[in-house]
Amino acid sequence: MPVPLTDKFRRPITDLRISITDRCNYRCVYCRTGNEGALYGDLPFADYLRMARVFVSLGIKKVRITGGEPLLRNGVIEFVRELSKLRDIDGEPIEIALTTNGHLLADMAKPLKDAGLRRVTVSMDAVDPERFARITRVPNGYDNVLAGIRASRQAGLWPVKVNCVLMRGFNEDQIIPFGMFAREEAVTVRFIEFMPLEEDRKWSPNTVIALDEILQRMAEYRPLVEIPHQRSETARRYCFDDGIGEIGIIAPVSHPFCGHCSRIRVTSDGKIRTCLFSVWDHDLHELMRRGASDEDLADFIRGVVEKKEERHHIGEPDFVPASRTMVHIGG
């Protein structure tokens, strides 16, 4: 039986995320200057593919499909329906997700889920529409994510998780009404906090929404009492104190997880990342358009793998931005 990938620092690699797109049809303001729109491209789903297919035979368990907008590729049904074939090392099929901003997602969540798709990620930064079009900066999209989230638990996409970005003087005021939100629409909440991947560069610790104060504030809607979760998974998780309801809180910045981070990414452009916060880039099309067999490419990976990032530096004085902002490299 192949040898599970495992960085130098003795954590096992089990999750995949692969970047389809760095285009987006939102322009959401921690994210996007809105001027630069994609700088890398697409490659042929075949490619990701068989990325994809390396990788899960290293040991890889979850594939999850981000972007950019995923949606906004023609083919990502195909490309889930055949991502849907891959075995894991112990034979079993492999978890696929997809994050998406949901705009497309209405029409499209039946037969994501038909084709394989297990579970579905939607960003959504406000639950007021006024709110969320000054974030995304596209008028009239609020009802297209709410559609989709809708439909996505229709469709049997469950757990629906709906990720909100918290920045001050921006969305802060929207921690109790995602609390509701959740509540009301049988969704799993979860805030994340402001991390400096934005393209204008502008983070500083001043933006940044806490995990303690986002506890504090829901605790004036009502208590939220927390839940076991796995070492390896981004969320601290929460109920309410009356069992409806989850609430997650992704907390890098003030309560960093990277001694149990279990991913790897791999960007539209066929580069690999050991972390989100990484300064290189890892050129795996690069072989495989030289005509390198899959035992080369996994070779490749496992010595990527063991250069993994202990952790990242965000606030730290040597912090130095990672060489991509978020939309090019994959969420």
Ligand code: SAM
Contents of the next structure:
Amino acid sequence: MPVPLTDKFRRPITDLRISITDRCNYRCVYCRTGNEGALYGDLPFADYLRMARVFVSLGIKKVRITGGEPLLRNGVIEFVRELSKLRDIDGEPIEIALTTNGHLLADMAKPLKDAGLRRVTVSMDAVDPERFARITRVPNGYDNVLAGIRASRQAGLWPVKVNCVLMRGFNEDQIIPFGMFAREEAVTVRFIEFMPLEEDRKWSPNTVIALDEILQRMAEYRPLVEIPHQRSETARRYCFDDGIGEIGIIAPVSHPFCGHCSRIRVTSDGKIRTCLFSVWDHDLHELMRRGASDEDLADFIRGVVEKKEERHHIGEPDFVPASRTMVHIGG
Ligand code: SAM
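Okay, that one was the form predicted alone. Can I see the form predicted together with the ligand too?
Now the complete complex, all chains and molecules, led by this one.
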């Protein structure tokens, strides 16, 4: 029985995120510049599949497909189907999840589910079409995303999670409308604190709507009751006092959870990143290109995991911006 992947702080690494492109059809204000274009390119699916297979043989139990916008890549459904054949070190099927802006999801939700996708997270930062357009800098996207959320629910990709990054001056007044949305649409809405990972370098502590403020604002609508959550879960979980509607808050800035981080990432160009805020990455694909065996790749991955950072330093005087922004890492 192989020893599960663990870093030097004894954190089990069980959760792999693979970015399959750093192209995106949205230009969200907290993520992208207004410009088009990918910086790093992407790889054939067979390469991501091989990487995933080696990671899974080392102890990964969950693979999340992300980007850029992953649904822009032709072949993503077949990729899910191939991933779904992988078994973890306990012989169980791995859990496959997807993070998407939902723009192309309505027609793909059912085929993705049939191919083996277990869960979907849709990013949506306003429940008002005009505000949505101001944040995404794309006209008329709102209806597509709403249709994508509904199609996912219908396809059985349950529970559908809706991620909303809150940024002061853009959408803090959407907190209560999102509370209503969670109840009406039977989805889990998760608010995310804005992190300094955007291309435009707009972040300052002032722009962050932190956990306490979110709770305070939501309490003006209805009381929330905290639900116990697992320590490795990124979100603190709440339901409304009548049991209808779940809210999550992901608070990496005000309440960091690095001590329980179980995640590792592969970028669209095949580099391993041990932390969103890493100032370097590790070129797994270059090794593959040079003809490395699966054993060589496994050794390399184990060595890289050893180097996983203890924590991020957001808001501290010694904070050094990450060497890539979110769209080029894969959130
Ligand atoms: N295109 C897909 C999407 O929109 O969900 C997947 C990639 S996107 C980079 C992944 C997640 O990162 C999204 O939920 C997005 O809202 C979040 N994100 C992007 N920039 C962020 C930032 N600066 N702070 C916090 N979350 C961010």
